[in-house]
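For reference, the chain that follows is the form predicted alone, supplied as structure tokens.
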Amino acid sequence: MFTIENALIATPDDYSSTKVLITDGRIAGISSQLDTVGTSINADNKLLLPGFVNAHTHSSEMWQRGIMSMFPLELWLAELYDFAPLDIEKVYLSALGTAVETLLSGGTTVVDHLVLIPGKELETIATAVRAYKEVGIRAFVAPLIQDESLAAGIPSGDTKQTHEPYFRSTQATLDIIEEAVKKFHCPEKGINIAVAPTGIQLCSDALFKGCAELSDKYDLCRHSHLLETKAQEKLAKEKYGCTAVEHLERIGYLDYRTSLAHCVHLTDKDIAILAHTKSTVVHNPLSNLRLGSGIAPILKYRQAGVNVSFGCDGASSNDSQDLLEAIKIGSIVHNVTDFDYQHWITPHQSVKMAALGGATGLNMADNNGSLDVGKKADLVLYDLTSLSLLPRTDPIGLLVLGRPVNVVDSAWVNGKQIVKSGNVTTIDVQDLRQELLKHSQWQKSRKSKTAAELEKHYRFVMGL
């Protein structure tokens, strides 16, 4: 039990001082008259916000960020898997440091789409949940699936392409989904495990159908990419005769649970399904623009009313976990796609749709996204005497469009203080840099097998 005392918090027209009362794990009060209960917090100076949510990305792409060629998506893909690392202590490494940095950016909350090691795919979730549990975040951990072969998901054009097989049968994967749910799918201590079949460009209507059914027997997230590129649009016409986001309603994977990535190329019909099914668009704007994929008609979704939330997508797509970095990119990029400045986004419409809609994605409005008595006290102090917030102006303008700097003071997830005084209480960071350090090594470029391979007939069907 704890009082935060003097925090600033954002009134529907202006800012003002209060105290926060927080009770076993959930605010329970949130007014200037309470008594002090508990310890006592000082927030002079601090703007109290409800905690991001990241949610999307790939934690163990961190070791291979800063390097990947200038690629679009399909070939970065093959680029990427040709130098994965098939080691369980780089899994554990990258998934601490990725909830280090999105903690250290405001996001209480990490969707990890989580590559598996093949062969060791329970014990590379198992290594996942590990870290985040040590580090107190509140994770998704959604491993990513697959049923085809990367060679699949380039379009054929009037070409005829054979592909391999995959490695792993459909059902073969779905029954780890399954174990990896029994084992530790745990909401009550912050550890959910979500399905997440990659994306229609490399799944069967059979894994999305299978995963489906998975999240009805377990009430599961359910998450995947969706339209990333120009091609998978292409690839979604020839597989289906239809847009993907027809075919996926027509398969029963769109629900209020369904959270999609990227969303870059859709057609209005496909926004009024997304507004009608409840699911959830994941903007991210910077590996959209890294891979050269598009900017998301996001004030499009905004106006028919799909919930949209905010991902810094893997550390290799974006080279970056820093959330504030994606809340304030994904939100001004907007301002040159749509001539009406009356449909640009505010910094506090960004905050709602990183903190509300980031939860609503998630299934878990109910209890987190918002400053309300009885949520959860998954939250964040920012420091406003910090250069970067200086001189005193908004304080949530100053927070969306400048660029902050070790601005994140505190930060609690269900009520337990895992960032104090802008440090993780909860691991040893230095030491994390260190490990960092001592598994890996400075390298300038190096070559992809399977990208050459696949270029000239990539090049060919997108008219390059």
Given for the second form:
There are 2 protein chains.
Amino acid sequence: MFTIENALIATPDDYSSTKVLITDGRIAGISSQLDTVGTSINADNKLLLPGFVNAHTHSSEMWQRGIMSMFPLELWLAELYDFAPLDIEKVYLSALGTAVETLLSGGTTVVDHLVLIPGKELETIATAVRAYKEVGIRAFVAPLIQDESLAAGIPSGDTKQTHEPYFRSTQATLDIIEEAVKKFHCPEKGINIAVAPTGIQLCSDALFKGCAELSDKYDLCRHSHLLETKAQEKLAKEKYGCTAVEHLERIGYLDYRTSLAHCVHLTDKDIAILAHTKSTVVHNPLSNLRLGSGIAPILKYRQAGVNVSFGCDGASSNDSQDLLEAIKIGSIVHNVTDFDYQHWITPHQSVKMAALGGATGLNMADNNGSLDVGKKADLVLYDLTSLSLLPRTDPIGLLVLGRPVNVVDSAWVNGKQIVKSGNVTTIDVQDLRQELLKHSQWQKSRKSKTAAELEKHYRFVMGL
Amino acid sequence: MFTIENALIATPDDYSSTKVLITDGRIAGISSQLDTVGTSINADNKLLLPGFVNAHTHSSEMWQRGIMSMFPLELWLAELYDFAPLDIEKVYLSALGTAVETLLSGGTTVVDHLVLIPGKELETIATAVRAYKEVGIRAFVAPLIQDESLAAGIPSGDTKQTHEPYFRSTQATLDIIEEAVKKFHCPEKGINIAVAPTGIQLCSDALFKGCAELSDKYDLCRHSHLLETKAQEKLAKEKYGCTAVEHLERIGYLDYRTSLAHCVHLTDKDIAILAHTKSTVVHNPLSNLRLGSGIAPILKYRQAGVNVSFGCDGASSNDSQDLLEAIKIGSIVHNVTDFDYQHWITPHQSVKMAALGGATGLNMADNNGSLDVGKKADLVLYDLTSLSLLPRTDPIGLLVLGRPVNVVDSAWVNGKQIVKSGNVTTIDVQDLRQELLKHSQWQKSRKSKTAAELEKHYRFVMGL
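Please show me the structure of the same protein in the form predicted in complex with another copy of the chain, now that we have looked at it in the form predicted alone.
Whole complex next, starting from this chain.
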């Protein structure tokens, strides 16, 4: 039980300083008239916001950030897998790193579309769960699954292509997920398992349907990549004879628990489908730029009433887990796609998308995503005396449109404080830095054999 | 005289650890075989790069960052000027702030397109010069001048518009600049005055020609905004019957000392003119997104051999002075404009644009912009053990594509150390924060009267 005192909070037309009382992990009162109960937390010159959601990432990509070639997704993926000698220790460290960077940029929830080590699938999941529990961040671990091989993800065009069968059957894959749910899914403790087929490019209908069944059986969130690239748009046409969204709706994958990463290449009809199925778009602006995927039509989604949240995407395609950066760029990048400034996203709308939009996409908006009495205390307190947030103007404008540095003073998840005075209190970040340093080497040039093999076909099919 | 030991530097195919000897403000040697001379600086786990150039900003905009409406440039400017009650003290503080944020994000040179307080023009310039001297950053103070009133900057379309005459004559304006040159221009001490008409939208030919004459007489750099918005493209057609670039070439404003901010709306012929006049494009990607100006065709400039550098632009349209952010976004944003990834900018190219490209645009490439023996010691040492740059991969890739936080360990300008162990050594940044806090207030809503007056005409002319 504690009281945050003198915190600046946004009111409809202004800001006010108030007290916020937290009991049993929830917001019990918000008013300057409250008595101080329990520990008093001094929030002078600090802004209180609901925690944001890093709604799409792949934690283990942290091991290759900074070094991936300037490639579009399909070739980039080939390079990523050529140099991904993952082990359990690395999975653990990069999950810690992802949690810490997310926390220190305003996120209190992370959705980890987790790459699994073949043969050690459950151990990989267990390791990520352990890391997130240790840090104390709210986590949705969404094991990345597929039942087709990498080359199947590139359109064939007029060529004849055959792909190696995937090494594991659809049912065996679904069994792993069900076991993970039984072992680790525990929403009340902040750890959730989500079903998360990679995307239409590498997954059969049977896999999507099996995931939807698990979702219904255990009330799990559904996640997937969707139409990130032009190649995928082309592939969907080849594979289904319709758009990927039309197909996913037909096979029953889309509902209010479904969040879809990227959504760059959708038709107006697709957008209407997302709206009426209450699916959520996870906007990953930085990876969409870095990989040249395109600018997702977020202004259209908002106009159509589709819920939108923000993700950093994996750190190899970004190459960071700074959620505030994703929110800034993901807000202003659309101003060049629609010349009418009356449609542009304001900083106050961005914050709502990052918090309540994120919670809605994870089917937890009843309990999270805003400063309302009764909601869970997933909260972040920002230090407004950081040079990067001065001089004083509109705190939320500074936070969203500026480049905040060292601004997260405190963070709580489920009412438990896990950042204090700018430092993570649950794990030793200096120690984490030492471990990341020890497990890595500086390097400059590398060549991906698989990317080189795929490149000629890719250029041909994409008309380059 | 000092020796930086064990610094990581980029070689053509890799990185190597080496010693760098600095004497008399210049790089005197680069080799692991050198003897240590003078003070020894330990650069273990640190990357050494030439300092970058923040090639376009307006320091006093810092006072309105975070609060400006989501407006296109023309309306945004109206709001900016409605709420700009500048005084000399504020000019001083925001120049300090701009210098510090630039330094702590890798910049050792700043180009301040400085807004002048009417009636206190020379005092404004003197104040900015004082601030930059105190911090020790290399500065190009480019007083922002015009000889037409704000409303002249919006195309008339089919309407009849008249504008108030500007309050000061062209010659009086040029006289101020010449006096500033005589008083403050001192390249060897790191302070330069540049001629800098606002842009074609608010300046007569006489002003441009007068500036070119001053540039020839005193060997000054020439600066200006150029074709930032569609409205300006339209206006140039109305005003000149040709493009702005064709007109500026005709009146003799373009040469190897000319740097032009934005350059979003240029024709292929315009690009060829920039190439053969050896003019420099200053890329301000963040303000171009925030104001919806567009994505400058930087890949085309590079292919045409036009020199390109990076700027943060004023902090009201960005809303930060983080140069590394401008470099990142200004590099990856083009990947969505050209689908062929072979044209995309690599991190190593970005660093060259930010350092050597910046120096070239300021006619100082002979002495700055790269790690070469004989060049001035404008250097930055990055701490590669920051969590944001771990795990270790390609240091330059991490720096450019990541979201570096607290990474500038040391910086030198002219061989003088002005950042040490992550802290600015020349001024008291805590004190600066206090002053910025003291001189400002949190606020949320405001309404610009002038923007409201201009809006109807703007929407009509721009077809909104």
